[in-house]
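Shown next as structure tokens: one chain only, the form predicted on its own.
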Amino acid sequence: MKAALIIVSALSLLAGQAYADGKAVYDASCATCHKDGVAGAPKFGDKDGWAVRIKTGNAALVGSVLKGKGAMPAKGGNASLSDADVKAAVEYMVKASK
């Protein structure tokens, strides 16, 4: 798994992608393994395995994204997005799970 967010991550760095919103992060950084549920993640679009943690709220969500949390390294191990990028693909990726 660590080989597949190192390659996402450089792809998006050669690519030198400039991210327009929340599915493009999403797509470039996060479909990796929230697409499949790998290593644990959320899937994309789960209701109830987003339940709990939409209940948080987006900034705790933001927050764990950018520090990391249990298999996710920070930013998803895209050290390249910006916090606007991580707070985009959040907001995406709740909308998705409502």
Second form
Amino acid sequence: MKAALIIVSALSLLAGQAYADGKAVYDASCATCHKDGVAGAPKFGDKDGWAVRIKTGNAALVGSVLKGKGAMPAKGGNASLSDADVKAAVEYMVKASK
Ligand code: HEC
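Next up, the form predicted in complex with heme C (HEC) in place of the form predicted on its own?
Full assembly next; the chain just shown is listed first.
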């Protein structure tokens, strides 16, 4: 009985993590600025624009998005995003811009 409970909670944990879809978050909340480089935002897929930022590491980049940086509001202005959503979007953007 206990084991079944543990399996069920492990599965829902996995499902929860898989839910944060980086592309979907990017398309809905980040592309507004990052697609065309609005307000000095590093453009999606621009290797030169991203190189210096990528060097700081994903954790630092996620931190910038959670707190906001320069013209970028915290969580890109979408307060309903979870930390996992933000992390997934950053990973998606970084992967496409390397
Ligand atoms: C209102 C426009 C805007 C939106 C929306 C926006 N950004 Fe940004 N973003 C910026 C700007 C401008 C910068 C450059 C900030 C600076 O370096 O001064 C930036 C920088 C970044 C950086 C680099 C941070 C660093 O430490 O160098 C990351 C990563 C990032 N954005 C991810 C995201 C993600 C993920 C989202 C969606 C959840 C998002 N942005 C939404 C404008 C935006």
